[in-house]
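There is one chain below, alone, in structure tokens, taken in the form predicted on its own.
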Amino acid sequence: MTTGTLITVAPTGAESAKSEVPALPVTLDELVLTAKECEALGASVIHVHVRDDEARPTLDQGRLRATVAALRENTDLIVQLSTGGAVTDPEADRLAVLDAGPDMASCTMGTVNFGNDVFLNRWEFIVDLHTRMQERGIVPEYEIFDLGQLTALQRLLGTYGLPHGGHVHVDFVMGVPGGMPGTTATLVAARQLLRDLPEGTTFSATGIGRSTIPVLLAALSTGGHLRVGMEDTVTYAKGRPVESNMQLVARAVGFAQLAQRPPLNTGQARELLGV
């Protein structure tokens, strides 16, 4: 399907600090009104990431469950809960996540450099949640930090069987410090390697920071859909910090219109996706 565009907005993350991008939202609140002001732009998948009392990221089952609540009592969006929390936290925390019962949850299909860290992703721990989520009824989205780690999906696909509802689904994480460019050249080679996967595999592409704009220009150009928010970037434009996800939604949705790819509803987003 590429006639609309799947829109999902990334609105926190685990990486920036709140005292240092205060527009970023952190508080259940704060998260339940973005999740609404970009359902009401175009967005149709919201990825999770929660924060404690004193903004920093966390994986609280309670908080957890209390969020995947809210949003599901709010909105329409498809619920995407992200199992690789902050680089620090321990496998079994991170396992853990799909006891929420989320719509959809992240997969990585790899170890990779992340800045000065290192985010991991051993291949015991990448099949335990494949097969999880196949049991439970949750579906996942694959992220793909660098090119081989599409070989690791399409040996995991493969060895354990599609996902659950059967659609494989991937998103090209693209310009982390450590993983593959934010580059149009890039997410053309990306694109190709898809045909190694199941017949009717979809992407969508996340420009980090500074690639923003060519990844998601890119990514509607070669058939693909889009994550925008302020996990991904905190720079509306050059000296211009983001106000708010909104903005940046809005800004996806322009560019899906101009490309004659208006955005999907969350009806559209869930038969596409096999939710």
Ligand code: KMH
Contents of the next structure:
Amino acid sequence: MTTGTLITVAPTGAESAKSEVPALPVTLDELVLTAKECEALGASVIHVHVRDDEARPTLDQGRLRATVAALRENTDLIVQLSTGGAVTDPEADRLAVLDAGPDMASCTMGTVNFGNDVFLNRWEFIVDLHTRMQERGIVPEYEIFDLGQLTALQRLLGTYGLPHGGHVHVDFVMGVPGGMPGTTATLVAARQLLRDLPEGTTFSATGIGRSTIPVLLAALSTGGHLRVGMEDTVTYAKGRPVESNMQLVARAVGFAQLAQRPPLNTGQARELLGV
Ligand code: KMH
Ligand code: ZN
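Can I have the other form now, the form predicted in complex with the named molecule, not the form predicted on its own?
Every chain and every other molecule in the complex is listed next, the one we just looked at coming first.
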């Protein structure tokens, strides 16, 4: 594959506390500013988790809708809402995320241990997410935390059909304690398993914590795309906290350019993903 690089920024997540990571964007204003700056640097997709007034993760419908509207008004980024939420979020609230009308939404392909917690994704819940997204014209990004989840995706597509737009895009989330490790060997193995999915399936990859750079390099060299951001990485280098999401996007853009796979713009990204 010699295409350009799709760069997704995941600026906030549900796990880091604002008190411990002051640079984390948690208000709508902070998120919009981050989104604009990351778009200017080369990001084309934003993976969004929202926070409440106390900076705690929330799936409040009003906030989700306001966030989608503000990002659309201020950027051309593809807006991808997280249906993963926080590990404590009930399924009904996670399904209701789709009511906020994003361009894309995440759909995690199985249950995984998540540090000391469990990130629960029952089969029937996955089917509900997939079929509701089909009905509403929302493009899924299938989140893969472990290799067997690719087999679950093969089963899902074989049973319920292709996603809206007809293109399949997965994101390997690597290095979560409980999931697959963030190594080149694992990424190569995961990429091999894509042969069992529809032709043309694309992938992004992100490595949590210290696996960030190995995963980024492995993804670029195997034709994959990149997800970066403070949801996954809060340390830039040993002893150096990340200063901003822009710092991580700029680094990814630099690596992508070195690999002669420059960032896709938002129009090219829409075309690739079938948004
Ligand atoms: N916060 C994690 C429990 C997603 O956004 O879809 C799940 C997560 C995946 O971040
Ligand atoms: Zn997420």
